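Next up is one chain by itself, shown in structure tokens, the form predicted alone.
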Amino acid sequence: MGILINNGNVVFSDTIKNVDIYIEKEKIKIIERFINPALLPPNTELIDASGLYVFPGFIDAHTHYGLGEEGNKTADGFFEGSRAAAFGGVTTFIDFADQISGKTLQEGAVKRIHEAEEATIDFTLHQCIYNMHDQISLELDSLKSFGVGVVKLFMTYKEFGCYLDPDYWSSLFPLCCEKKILVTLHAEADELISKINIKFKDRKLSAEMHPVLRPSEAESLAILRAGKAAAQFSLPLYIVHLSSKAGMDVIRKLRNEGVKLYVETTPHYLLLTDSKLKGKDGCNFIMTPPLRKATDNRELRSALVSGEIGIVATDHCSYTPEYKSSFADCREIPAGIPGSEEMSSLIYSSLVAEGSMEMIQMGHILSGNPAKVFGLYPEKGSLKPGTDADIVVFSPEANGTFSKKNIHSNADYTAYEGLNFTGSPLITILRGNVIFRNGKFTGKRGGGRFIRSGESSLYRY
């Protein structure tokens, strides 16, 4: 069955317009100024759009649905996570593989698609690396080839095994820049961590102490070191949840300098501070990086709004606040909120609506920049002909206030509890599918696919 969506404000790269979109198969197939429906199928789906917004499907590029294992397992997995994230206008996620200890990289990324398989969106991967050896090139070209064209690495979490020594960026950065891999990282430099962490080995911490443990201080001389070791090499450098101003300030110092970075960010170190960490429910908001202050919010925003920073995303990764109540000292504390449904709503509220930002904006960092940076574009991110049917339609009217009561996560809390927001999606299309509408999820378990993603724009510029 098509779907034709009429009088709608469709929000493209460069421009707004009162366009039908006529869908068929998957595939957005015709858009016009005006599509006479006595001309298509019979069994054509109207979909009046009159006074809403249209935009391509938005993606959260920055995911950890289904973490962990056994006991210590995230309230989403990936059924749950997707779900709440299609109520948020999102059609395609992406995810992390780890690089699994006496395998390839490209057995990583198949394990974890696997994981994946009751995802209710479409999804792809980037692929960490904590160690290096002597046939990383040849699994990095077969990496690549299978269709994961980016790799994640972590500065911090040696107690996890995620820590990759800087060391070693002199064998693997160039090799990422020769195949056109995408290196994205996770900016703390762990020495200082460390360092702080002694001082305190001895004593239990509460919430309000993490931001002590991992100061913004941690983040901006991460990023000072990556972003020289990159410069060597000429290598695009993808920060991923950017937190601080400190962290801001370096990212202009080495740009200015001619290195390529490129800037992530999540809404909740666009709005919230470090105040939530006091009180009872602090071990709700404990994430890594912590919580800065109000002049950071700010600065990022800010810079979102100058464009200094591209993308949008959450880092969701859900914990229920008993088990993360279940933990005495804050470093011991599961890192990760929820916040995929929450996204879109809460960059309207705080930016279009304010005024600080275009509804065209607000489309590029939502999804047309994930897709080109990750290599996903036209087929996500955008609305054109041909491409894939993955469309959200967006009320600015629609308001309310968050709270656990309407969310969707498992987690069974939200981060934003009692704020109050203004505009929110309606319909949620994925493919030519209606997987969300007015409140009621629509999808099925399952229903996403993984997206082999191509050369990413950051090596086009």
Second form
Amino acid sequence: MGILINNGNVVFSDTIKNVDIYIEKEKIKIIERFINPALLPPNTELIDASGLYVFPGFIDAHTHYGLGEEGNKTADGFFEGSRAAAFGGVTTFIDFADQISGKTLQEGAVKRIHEAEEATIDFTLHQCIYNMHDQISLELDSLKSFGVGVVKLFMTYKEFGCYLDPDYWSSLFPLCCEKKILVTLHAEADELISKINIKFKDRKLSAEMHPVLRPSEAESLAILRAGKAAAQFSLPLYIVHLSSKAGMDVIRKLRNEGVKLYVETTPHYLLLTDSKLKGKDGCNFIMTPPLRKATDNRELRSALVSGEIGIVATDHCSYTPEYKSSFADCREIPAGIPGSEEMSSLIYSSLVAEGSMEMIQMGHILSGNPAKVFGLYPEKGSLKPGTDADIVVFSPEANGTFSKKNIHSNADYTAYEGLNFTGSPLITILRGNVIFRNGKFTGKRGGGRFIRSGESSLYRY
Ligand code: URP
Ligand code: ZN
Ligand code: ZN
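Next, give the form predicted in complex with N-(aminocarbonyl)-beta-alanine, keeping in mind that what was shown is the form predicted alone.
First the chain shown before, then all remaining chains and molecules of the complex.
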């Protein structure tokens, strides 16, 4: 059955137009000022989008659904996390595949795709690299042909075995550059974090101490080091979850020197401060990097509006308050917060409704840019005939208050409890199927597909 979306304000990459969209068999078939329903097949469903905005499906470009082993698994598996995302207008998420010892990179990706089989929306993967070895070049070739064209490196998390020694960059960066594989980076300098930790070795530390243990300088130092190394090979580098003004300042400095850096931030670094870490609920706000100050929020918001930051993603990584609070020391509390569902309403409320950002730019940061940067465009991230009919019908007037009572993550809390919002998705369509409407999830367990990524736009300029 086809769908006709009628009379919506359609948010294209360069303009907003009042046009109709006809969807048939998973794809956008026609976009015209007026499509006569009488000329469409008789069982076509009509969606009246008068007064509403129509976006390409949002992309949450940084998630951790179904993370961890039994006993310390995230509250949201792939089904729950992606269902929460669908409520927020997200039709594609990007998660991470581990590098598994003794297995190839591709085997790691295949395992993760199996783990994601209950996803309700489409997804792609970034492949983590924790170890270098002689076969890595061949493995990267097969990984890319398989459909994963992005790798993720960590400059911290030695304790979890994720840290890749920067000494390996000089062999890995040229390979990635030559193969046009995008390198993404969790930038926090482990040396500095370890040095600070030694001082507090024998003390139990509350959540409030987390930013002291992982200061902004750890982020700026790491970016500086990685940016300089990437520049030697003209490698574009993607910095995930930028949290601080210090980090942004270094990015500006490196860009002035010609270093190609692309930046992602999250709603929590735009809107929440370290004051959340005080008191008994402080543990619910432990994530890495930690929450910073209001000055950092402001700087990141202004960098986002100016286009210096190109993508907002959530880093959705959900643990229940019950689980988080079972650890007495902030270094042991599992890090991460949920957020895929809240993302689009937070961006609309705090930036668009408030007058700092145009609707078109909201479409870029939540859809067009991640699609281009991660090689999913134009199938994802655009509204063009012939591409996937991933569509969000968004009401600028719908409003409410975030509360754990009306949020769908299994985490049993929202980091934005009590915050009023304006603007919310009313309908989410994944490849021509309505998966969220009138406050109800109408999608399917396993309705999502793995999407192969093509070449990143960062290799095209
Ligand atoms: O606290 C966070 N961000 N948890 C997820 C892992 C990561 O570093 O992104
Ligand atoms: Zn990270
Ligand atoms: Zn993450």
